[in-house]
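The chain below stands alone and is given as structure tokens, in the form predicted on its own.
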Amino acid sequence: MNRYFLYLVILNMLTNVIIFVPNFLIQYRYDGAIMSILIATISGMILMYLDSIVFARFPGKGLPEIIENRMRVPFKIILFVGFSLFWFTAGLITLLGYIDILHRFINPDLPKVWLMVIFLAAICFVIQLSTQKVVYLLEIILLLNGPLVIFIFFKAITSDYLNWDSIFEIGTHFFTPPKLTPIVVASYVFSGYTNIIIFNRLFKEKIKSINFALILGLSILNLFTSFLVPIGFHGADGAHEYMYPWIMTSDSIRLVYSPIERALFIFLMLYISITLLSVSVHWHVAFELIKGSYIKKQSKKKNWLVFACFIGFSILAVLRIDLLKPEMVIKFWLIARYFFEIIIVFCFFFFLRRRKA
């Protein structure tokens, strides 16, 4: 079962690819972006140790079970809905992203509120589902998808197209001072481990050291691709212009004895169960977190009512997101949760000291 463990963290590192976390790396390239991507790297990797310490000693558990006569309802109440909405507005900031991803490149002509009424319809069938199951899905897309996303990866870095001395410019900048910005953004891509907190009902024994040693090495090559390769492509001062760039940087890459010749459709084709099930996995946690304040007494209407809500937020928010900034809104939410992460892994762990004394 471990090995669902660093499957949930893989998927958080695909997803954010090419949703925001190149981006805002890019603007920050002259600005301490590499700095800043080992200083998240070590960040990421102490947060995800404490939190797997901490659910180890309830093997089997997911939060509700583990807190389920360890505190009063009004206040676990209070902690469950909270934490959902934590987890809610991460998944629909992906889908947010990636809706209008598909709306720039794929279907300009379709409504975005008509592409995010399909994705909820798959969405709201996964989310509904056991945990076990989730994870099977999540293993089958990822075993499927995983192979090909490597290939165009491969391919953008031995393309005669990528320039390596941007890249060597960009290195120049090594001892520049980090920002806190790009720390945020970067310690992102370890953010799935935080799911441990409903899947740990899985995990019966101690996370092994192999799968943290793993994530170290593919979260630095993860964060250090989606970095420098769409420098390399479109230049040290031409990257900053786009506001996807893997998107704009799949779209230099040709397959040439492929049947589809431009590696985009191939690229946003893969990326659509891929963040499809990056935001299931979000909003089972959110749903599960919210069955955890009325545990003893489920009943269907509750969790058609969460659905509801699920739904009416969302389409709420695809009608209204251009009304706003949403690299503002996405920046802000990114500082709040990582903010938000340290204190509830450092409160989870002292609660568990507090429990052993």
Second form
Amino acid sequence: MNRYFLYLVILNMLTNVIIFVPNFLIQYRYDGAIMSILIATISGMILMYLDSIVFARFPGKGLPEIIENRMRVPFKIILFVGFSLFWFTAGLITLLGYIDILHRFINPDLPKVWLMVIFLAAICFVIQLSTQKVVYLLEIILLLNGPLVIFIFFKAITSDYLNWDSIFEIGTHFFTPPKLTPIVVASYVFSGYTNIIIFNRLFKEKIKSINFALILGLSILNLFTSFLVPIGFHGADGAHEYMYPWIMTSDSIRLVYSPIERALFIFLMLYISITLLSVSVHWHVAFELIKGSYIKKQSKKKNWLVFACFIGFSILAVLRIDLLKPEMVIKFWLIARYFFEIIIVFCFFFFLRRRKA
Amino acid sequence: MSSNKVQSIHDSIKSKIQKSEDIVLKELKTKEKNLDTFYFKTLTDETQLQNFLIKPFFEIITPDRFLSYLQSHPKIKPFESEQQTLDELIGGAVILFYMDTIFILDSRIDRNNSVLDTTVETTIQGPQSGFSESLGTNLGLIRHRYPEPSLQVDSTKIGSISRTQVMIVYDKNKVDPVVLDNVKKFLSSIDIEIFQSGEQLLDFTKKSRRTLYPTIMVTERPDRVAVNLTTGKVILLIAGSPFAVLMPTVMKDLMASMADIYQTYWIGKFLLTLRYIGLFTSTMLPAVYVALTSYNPEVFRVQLALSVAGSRHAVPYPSFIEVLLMLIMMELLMEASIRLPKAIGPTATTVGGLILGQAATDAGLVSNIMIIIVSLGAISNFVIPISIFSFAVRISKYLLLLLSIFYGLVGVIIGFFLLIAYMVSLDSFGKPFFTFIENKSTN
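Since the one above is the form predicted on its own, can you give the form predicted in complex with the partner chain too?
What follows is the whole complex; the chain from before opens it.
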């Protein structure tokens, strides 16, 4: 069941386009983005490895089961609610970002709240399933969408309009010293591993190193694709003019013989299910963590209350999104997330490593 | 047993049986011995009675020798309890009172034991015969196709009134013990009055008793049963039904036809792919039509979008009304052609399909493309080999249609996602429903 770890990380890699990762990288294209990507890769891999060896000591157990008898109840509640807030916002930001995209490009007439409602309905159905079922769904959706991802990647790389000179120009800025923001932003690609705190329930043995090798290769490919392909299409100077560089890029790809001429629609349709899944995975973790705080006294009412909170917050957020300046919020969130990740991974490392399962 | 007790049982059974036309209470007598028999002549095979009982009774003269004949005959069981005797009597056995002993002769008549041709799951090649309506014959058919000593048969009864005999058949070495346990628990939890066919079990697979996708399969083909036994499935045979029930059933089984095995590898794979394409189109097409004509015509290239719009120019209402109209018409047509007598069936298809479809386009009520989409959807639906599943798919397209009416293309994709998520959430006796990996037996 090790392959599910790979899927969790791949899912985050695919969502980076929605959460403005390419924007921030393109913004720093002359200011050390490439070096930052490499550093982010190293730091991401180290954090991932540390986290996986900690959880490998507790085969088949998620964080709630590990901590169950090790902590006093008030601490546990604070810990779990705090953690699940983080996962909840991770999902919420992705969801808001994608609803904004859909509103702009596919259904401009439909109010965002309506879109939110249907997304929430689908997501709520998924997050209440068992962890096992969530990864089954993850696997099937990735299998169905994988060919489309490869197709669009292939079409983009082989397109006549991809200007390699612009990409090489960015290459000349290779040795520019890295900056914090692009490092933090690029490291988002790796953070799928943090979901292990719940999904470790399915990992009965140590994660095989082939997974890490695959993740390393895919993440470098993924980061450079999402950063450099828009630059190749829109020029080294022009690329940062767009709010959604990847969507404009996919709209620049023409499928000459297909009944659907603009690759944009294939791209957007593909991302509907990827987003649904990504949000579902994050919120599933959030939901299971909150459930962990009342692990001994489960009741349907409490679960419904949690759902109501999720739904209420999301609808409030979608109503008020314009006031929030999404780009700034996401930037701060990405930075906060990076430090949060470092802290929890090291905490786990020092507190849990020496404990017995 | 004392003669008083036998006499009291005799009287008590006699009083409990309602006086009816078909009950026979007959006393056989010779000089040395006498024998009382109770039976229903409608349930009992009287030639067996003649051969096994009446002839020997008059041929064997001494009472002791006849007693030992009764004791050693394989079809004759000794008395256990009064209730059991009564049940056997109602089931068609003959009750014998002889020399202060009670015997039960199993001579129930086996009607409907002729093997039927397959009519629901037809294949071009391969065996053409299905099950019969007789339990014993069906079990024989299975044993004939699956001659393994590890084949185990358990028996149970379902239905508080019908008390239908059900046989649980499985290969002891291949069955997953967890699945077998789940199946037995499931069978004992069923609360039903009249149980006549395996399809009735479908609704009991969920707690809410409302099921859309079947997690149990019903088949009329003994060859399918034999193949499924090798994959460790549990088979139920139901008295009086020419259909066997297979558990657990996952989606892969519902999409498989026996023809896949009787074809060469590539042809089989091609047909399987075709079926999945059919599944996909029959669920998606109407919804995609609404989404692409009313919400997002820009998805198509200009020429195509224009020709779709051109085909719709005479239609005076929005696309979703057009689709609903045609779909309902199609459903009515399908339902009618099942119910109609075979002689009128073709007329219904001609009237419905040709005349109505043609006239509807000419009258400008629906577009030409709509006709193509509805018929393509219906035809793709027929490709699904198991009829229960094809009904479920027929219904699930309305969910997608509903979402596409309100949300356009986004709704279609979310609906599709939801359908997949729903299928993933289903379990069939401990096996995940939506899986493509071969179930390997645990042993």
